[in-house]
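Here you get one chain, nothing else, as structure tokens; it is the form predicted alone.
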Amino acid sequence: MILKKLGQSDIEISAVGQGTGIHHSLKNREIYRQLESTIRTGIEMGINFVDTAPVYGEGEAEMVIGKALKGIRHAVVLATKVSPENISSKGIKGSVEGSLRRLQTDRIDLLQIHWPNPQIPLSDTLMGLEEIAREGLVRYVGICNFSFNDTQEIHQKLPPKHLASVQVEYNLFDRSIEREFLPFGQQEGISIVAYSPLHRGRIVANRRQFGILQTIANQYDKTPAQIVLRWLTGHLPVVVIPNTTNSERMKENAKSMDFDLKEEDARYLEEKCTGHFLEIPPRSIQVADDSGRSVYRTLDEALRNAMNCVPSPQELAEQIATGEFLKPVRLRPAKSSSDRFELLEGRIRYWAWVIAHGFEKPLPALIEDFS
């Protein structure tokens, strides 16, 4: 197993970690109970980095991990998160204490802010992070899903070497972090924790790309997923956290680190198998949803924010208006029309863009098409 430093600490983590946010099933607690044996399998295969969050299964993921790590906690680097509604100094303390109980441990190796919350002053959040670290309950801190400008600000305001990681989406389909986050992590010695490294199981944008990827995989006697995980971890600061409740798939993930990807094959993947990036007028996009999640379907609903999304579409729109856009939305061609698209992922970002720029200005999008 390839090991990498967590930030500038003396902690070594496996280049492939274990993600535990399963299939958006935030309230489906039963599926998380399948994690226990999978986690132990991963550890046996040399995967020592486990990433979770209180919101996964409403605490079920943390409780299962606590059971799985009994007797072997010392062998694991454990990361969890704080939800955006709890990122005040007081809220951080309460969230950490709850996680420690569920995880059955006396410390968290990496505590991450899950999402930003514009309603809570950044100074209060940073004070809470520093306090919890001084108390010895948390060793290092990280952030997830923050804009690049906010990431730079947090890094500057925290004590030196205190920000160990930045968690962002990164896969062969969506390489948007390569413009800023990836070189930043390399330069500042900050780990880039890549979630959804296999593009939620789809891996690439279309069947043609998958065929190219399969051809390369055959040359190495590996699966397409293993090729992509090895490509990602070939970037110095990157570690990946694929999700699975399948022990055989966990073994497959671990074995993605037992070979080297030739430089020419890596370049060919980057040239032929990257997602299709376009700018699409919002009026050409229909808000579809086949995941079972609730979504805002009208601008008025997004403005009212009845589901209390944090950050809200309005708050995210204010950030977008300054020129920052976290990452492209995901689209697929609509079956009903050749010039329309269905929105697969990024609904809050979609409405935030509309609030900031109206329905006519094109927004950044990645297109997948397996039809």
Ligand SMILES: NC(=O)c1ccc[n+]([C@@H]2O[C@H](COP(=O)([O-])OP(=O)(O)OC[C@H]3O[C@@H](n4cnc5c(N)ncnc54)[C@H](OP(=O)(O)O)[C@@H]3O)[C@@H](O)[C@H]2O)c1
The other form holds:
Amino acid sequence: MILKKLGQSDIEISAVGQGTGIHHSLKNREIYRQLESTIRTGIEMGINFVDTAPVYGEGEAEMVIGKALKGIRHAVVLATKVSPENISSKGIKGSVEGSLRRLQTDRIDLLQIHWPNPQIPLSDTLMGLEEIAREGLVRYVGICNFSFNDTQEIHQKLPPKHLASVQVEYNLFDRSIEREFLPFGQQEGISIVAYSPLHRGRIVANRRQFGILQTIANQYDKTPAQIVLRWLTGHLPVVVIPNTTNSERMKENAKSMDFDLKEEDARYLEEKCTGHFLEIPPRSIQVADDSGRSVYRTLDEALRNAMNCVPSPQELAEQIATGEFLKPVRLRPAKSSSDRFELLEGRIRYWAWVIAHGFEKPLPALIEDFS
Ligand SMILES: NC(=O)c1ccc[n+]([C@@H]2O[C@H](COP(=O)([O-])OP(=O)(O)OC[C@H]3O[C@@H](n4cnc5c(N)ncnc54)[C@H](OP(=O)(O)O)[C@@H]3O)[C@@H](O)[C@H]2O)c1
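Following the display of the form predicted alone, present the structure of the form predicted in complex with the ligand.
Complete assembly follows, chain above in first position.
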């Protein structure tokens, strides 16, 4: 297993960690039993970094980890998060206490702010983070899903070396973090924890790309997933947290670190297998999709934010209006018409863009097409 430093700390984490992001709609005992044994398998394979959050399975994922780590807690660097509604100094303390109870431990190695919350002053959040670190409940802190400007500001305002990690989406399909976050992590000694490293199991954008990836994988006697995980971790500050509840896949993911990807193959993958980055006017995008996730269907609904999304479309629009780079939304070609697209991911970003710029100004998008 390849080990990397967590930020500038003296803690070493495995370049492949274990993600545990189970959606609460999948609250199913069998999945949790599988997750528990997968975590143990991962640890036997040299994985020592486990990432979770109170929101995963509404606390169930943390409880499963608590059970899985009985007697072996010392062998693991445990990372959890605090949800955006709890990122006041008081809220952070309460959230951490809940996580410690569910995880059956007395300290969290890495506490990450899960999403920004514009309704809570940053100064209050930072005070809360410093307090729990002082009390010894948390060793290092990290953030997820903040804009690049906010990330820089948090890094400057926290005590030196305190911000150990930034968790962002990074996979072969979506390489947008290479613009700013990746060089920043490298320069500042901050770990980049890559979530959805396998593009949620789809790995690339389409079948043609998958075929190319498979050909490269065959040359190494590896699988496409292993090639992608190795490509990602070839970037100095990057560790990956693929999610699986399947022990065989966990072994496969752990074994993605026992070979080197040749420089020319890495460049070839980047050239041939990266997502198509386009700019599409919002009026050409249908927001309703078949994923079963709730979505605002009209601008009026988005402005009212009845689902209480944090940040709200309106709050995100204010940030976008300042010209900050927006993570691209995910689209697939609509079945009904060749010049229309369906929105797969980025429901809040889509409406935030419409609030900021209207329906005509094209927004950054990545297109996948497995039809
Ligand atoms: N901070 C955040 O906002 C945030 C957001 C999203 C995710 N995350 C974290 O990142 C973790 C991973 O992200 P993710 O679950 O979105 O996506 P992912 O890890 O890219 O993909 C997970 C999917 O890939 C499949 N898979 C795993 N190993 C595989 C392999 N070797 N070959 C083929 N398929 C494989 C899994 O299926 P099986 O289970 O059937 O193997 C699952 O369907 C989460 O668990 C969570 O901890 C954080």
